[in-house]
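Just the one chain here, laid out as structure tokens, in the form predicted on its own.
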Amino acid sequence: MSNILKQDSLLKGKNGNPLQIAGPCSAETKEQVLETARRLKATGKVDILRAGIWKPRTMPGSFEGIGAKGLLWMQEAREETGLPVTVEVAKASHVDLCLEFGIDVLWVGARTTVSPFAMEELANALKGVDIPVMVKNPINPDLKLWIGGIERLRNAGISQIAAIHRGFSYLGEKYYRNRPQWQIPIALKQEMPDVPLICDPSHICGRRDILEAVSQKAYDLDFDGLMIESHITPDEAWTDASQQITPEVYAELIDNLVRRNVGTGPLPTELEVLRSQITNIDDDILNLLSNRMEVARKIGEFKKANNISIYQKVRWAEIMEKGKKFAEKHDLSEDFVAKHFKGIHDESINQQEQVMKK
């Protein structure tokens, strides 16, 4: 185990400031890891260097990480820069190798947190070794699953645990890569106030242009730190190129953030949490409306190609009847649902008329 810093300080920022974790999404080459580490160290804005060594990917054949040799590169980066290092682990053999190479901090990814079996395997591998561990939220918005993963590690004797909020998968999402759903990490903080809460804007955003806004939101909600992906040549990155930034841009982003609460602000009230839920639902509605209009335009193209009139009386009557039954079943006024469908229908007609005029 590295003794760069006392373990009890690794999950805390310096001088009361938020913890700052940065580094490439994936370790690709020795030169890339070392140069990224040097440039991040030069910014003076980083507490821990991160890099993915093993990459759980959706599709086979994708780059799934450089493997164990990347741990040697992380070792060298730590020795040269003095920065503690952290990598993701997904199974017991990963833990064993990280302990062998003296990795300072481990993190558990969203695709692992979602599986109680995987979390139990990691917990068993960590019994008797009190290394700091950070746990990302599961890919689905399940607070109990997140808490359960943390509890499994605690039961194994891990005393130094942080939670990482990286957003949640949502099929209809268009703005974020992973919807933040801020009320869930807020609820985690209320349930487990002793667990540091770190935001991962890179995976929430999926793109560079909104990284700063999401990072500031995390600061405004009194998060305890940030984990941001940084690469020396982001556009050439082997994974997640669009969400990574150079070390110099990273430093500018951190400088632009304003820390208002400085760890003393109150947790959001129940009303604020409920309002956050309303905001998410409103986002869902708008995204679904956008999706519906995309389909309406395709229908318009079909009607144009086949010389079919835009307004279909029978179809409209079916929609209204369905809306009436829904209103009765779900305690909504029939008038409200009718106005809702009429507005959507009118916009669909407008969209199809524009297609017809082209």
Ligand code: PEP
Contents of the next structure:
Amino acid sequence: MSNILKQDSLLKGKNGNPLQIAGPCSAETKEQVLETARRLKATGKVDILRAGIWKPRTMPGSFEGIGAKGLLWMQEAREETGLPVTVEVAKASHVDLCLEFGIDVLWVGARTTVSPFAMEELANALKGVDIPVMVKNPINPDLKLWIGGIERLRNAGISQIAAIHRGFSYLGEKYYRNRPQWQIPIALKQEMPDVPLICDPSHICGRRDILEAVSQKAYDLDFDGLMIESHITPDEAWTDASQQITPEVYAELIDNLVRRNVGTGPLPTELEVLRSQITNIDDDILNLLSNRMEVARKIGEFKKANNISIYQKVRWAEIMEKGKKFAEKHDLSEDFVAKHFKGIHDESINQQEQVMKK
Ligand code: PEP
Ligand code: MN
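Okay, that one was the form predicted on its own. Can I see the form predicted in complex with ligand PEP too?
To see the whole picture, the full complex is given below, headed by that same chain.
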């Protein structure tokens, strides 16, 4: 036990490599925790074992975590594998229990970082205890709130702090579960260069097929580590089933990553930040187009049921007139706006026709 605690910093990877944190979204059963820990340990590619014991869920009635008995399983996993363990804390009572059970590292979840009262409660509970803490970004894209949370912990005397980037929730998002908005972690790194920055691709992606690409992006941006959810039977996981991967798939993913920009800094150039903004805007445009077509199809259903014709001349004139006024006011050419709206309108008609033909 004490061997683990004597290491320099648990929040730094070994031999200049990125820090690798892996483990299930939630601790479910003792067997699941121990078996995951063993198989992750066997990959040789994990520095810290994670598992959620108290799960902040969006809806009541979902599985809200196994509670304090999970701490015993984490303790056992630690004894058996020698891996330090980390657990999410959201309130003072969680901190007290984690300290009692010798948890090595704490992490604060996105739904907690968002609340200054909760962060203050955690900071107070941590006064005089210098345990490493990782702070996830708040669910909304608010850099200041993230920095503020970290500072509250620093003010309480926590000297080892890492930041975890897990993406930001966004209305109508289709591709990511939580949009990465890379410019925000980049800005955090610029403001707090001494705080290790870890990427959590699992909660950004919400699905397995793009986990590796997002992990590689984090490597390319010189992140200091990754936190990836891994489960022995991912499809049967009690939480976040669609994004978890087996320890063996995890090992393959880590193996496939290439480190290209090692040590280049609190890097990104202005160009990269601007490109990241363009990517966000392109994502917005695609999401909005997809949402608009969804609504168009619903209108198609309605028109079909009520025998209304698809093409509504007055409505179309209204849309074009609005576009023209917008163009004048916002430095866009009238022609540009008209062209794009015509394209969108044509596609809407198209989609409605498909629905009505059914
Ligand atoms: C988690 O790590 O399982 C979790 C709940 O994450 P987040 O706080 O990023 O939603
Ligand atoms: Mn999760």
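Rigid core (definition): largest C-alpha set, two forms, superposition within 1.5 Å. None of these values were measured; they are calculated from a predicted model. Residue numbers count along the first chain shown, from 1.
Student: Could you check whether the CA atom of Glu31 moves 2 Å or more between these two forms, using the rigid core for the fit?
Tutor: Moves: no, less than 2 Å.
Student: Spell out whether the Cα of Arg292 moves at least 2 Å between these two forms when the two forms are superposed on their rigid core.
Tutor: No: Arg292 shifts by under 2 Å between these two forms.
Student: Is it true that Ala42 shifts between these two forms by 2 Å or more at the Cα, once the core is aligned?
Tutor: Comparing the forms between these two forms, which are aligned on their rigid core, Ala42 does not shift its C-alpha by 2 Å or more.
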